[in-house]
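Here you get one chain, nothing else, as structure tokens; it is the form predicted alone.
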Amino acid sequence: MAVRWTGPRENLAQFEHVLHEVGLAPRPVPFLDEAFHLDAGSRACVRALPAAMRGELALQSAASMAAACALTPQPGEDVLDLCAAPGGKTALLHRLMQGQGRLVANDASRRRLDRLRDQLQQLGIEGVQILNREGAALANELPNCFDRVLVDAPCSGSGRWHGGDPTAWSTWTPSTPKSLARRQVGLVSAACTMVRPGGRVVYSTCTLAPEENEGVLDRLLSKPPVPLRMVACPLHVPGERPPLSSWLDVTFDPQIAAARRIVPGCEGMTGFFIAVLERC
């Protein structure tokens, strides 16, 4: 369990102190001074802080935080987050940029988007632009439009999986990475033709499948729609592992070397994979 501070930054070290009277032993993450990994307690002794109520903080994954933090969207620029339901990751890109600049959030579900208007709303956010589209059709409409694209894309989850909680991969199957693959390509390919020359996209999941992660990377390097470069992680997180090299008799682009796994359980991770695209 991991928290993010959204309130003014001046309240940040009284924030930490009320972590640690209420008993939930909060730590920091390394890569954003705001937010903490909590190592005791639970979501409803969270969500029961003042700080909650007035909607200044965010219960998020730290590995989910890394995803945003890794394509640096600075202050003025056009980003966008391609499959930004339920919305904490837009939150964030939304801190990051200082509220400056045009963020939009899109999601191919209707119904999800509904969450993402619910945290923005709680978190007092406002002024992102949310679109519901389906990722060719949004690139059709926008080619050459942002600095920057996220896409923490729709995935097996196998990265979150818990062994007291069997439901978590009660649906999957050896046939589910293949099938979510061929739509993430889809989706990194998009969002490749609406960043213009220069920007960067950011391919992130939270499974821990070769076929959703460095396969996806392989696929879309292979005919990439624009030209594109594969650039190093900008920062460091806990549990970060290179990514495979190969996986079952394909071996693959050497470029993907700068990808990055997160083991999940390492420092209060949980699995993730991250990416850093550049068009050329």
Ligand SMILES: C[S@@+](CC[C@H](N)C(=O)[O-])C[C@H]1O[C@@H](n2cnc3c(N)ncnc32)[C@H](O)[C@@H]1O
Contents of the next structure:
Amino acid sequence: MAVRWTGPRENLAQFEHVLHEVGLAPRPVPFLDEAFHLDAGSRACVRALPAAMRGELALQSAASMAAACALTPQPGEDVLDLCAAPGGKTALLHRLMQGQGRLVANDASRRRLDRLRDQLQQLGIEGVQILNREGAALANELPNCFDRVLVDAPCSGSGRWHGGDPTAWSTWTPSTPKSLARRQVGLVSAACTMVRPGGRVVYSTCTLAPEENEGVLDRLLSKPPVPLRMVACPLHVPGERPPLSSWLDVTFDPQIAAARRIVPGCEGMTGFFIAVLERC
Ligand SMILES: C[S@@+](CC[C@H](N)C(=O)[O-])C[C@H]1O[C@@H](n2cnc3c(N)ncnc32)[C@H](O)[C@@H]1O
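Having seen the form predicted alone, the form predicted together with this ligand:
The next block holds the full complex; its first chain is the one shown before.
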């Protein structure tokens, strides 16, 4: 469990003090100075804090924060969160942009977008443009429009599976990664056409399945919709490992070595995959 301070910057130290006082054992998240791993306590305990009532904190996995941070959005930029609901990363992108610029949050699910609206409202975030489109189709509407696009893709979620929660994999079948990979290639490919030359795309998943990670990038790079190159992830994340160079009978494009796998269990991280692409 990790928590992110979303209130006024000057009250951050006081927030950390409160987390210690109530026994949540906060430990800084190394790549985001407003976030803390919580080594004790429960979600209920965090939700009961006065800061939670005031909408000044967000519970979010640290790996999830890393994906949004890897996009390095700047104040004043045009940024798209292509698969945004329920909005945890949108809220962090808004914070990193200091509320300045154009932030668009899209998701194919209307129901999940309701949750995104609720979350942004709870955090007092205004000015985010919300779209309900199939992500790949959005490329026809908004080509060359953004400085940065986050593709936090729908995935099989194996990075978050743990023995105590078998429902997490109850719908998984051996064909799940392959069928998701088709959709993921469409989404990241569309994202690359929506950034301007020089713009960046982050592709992230919370799965460890190579078909949905290295395999997706390999298919993208073998048939790029626009000229692309992979760039190094701009942050160091606990538990990060190099990606796979091959899987079964496929040897992946060597550029994919710039991506990062985050292994679950290391310093409280959940399993994640993060890749940064730049349009040339
Ligand atoms: C991993 S979740 C995103 C989590 C979100 N980024 C966050 O941090 O709160 C993936 C999202 O992709 C959406 N999705 C699935 N297929 C999509 C598509 N073709 N186009 C756009 N969104 C899609 C799902 O509805 C789901 O909300």
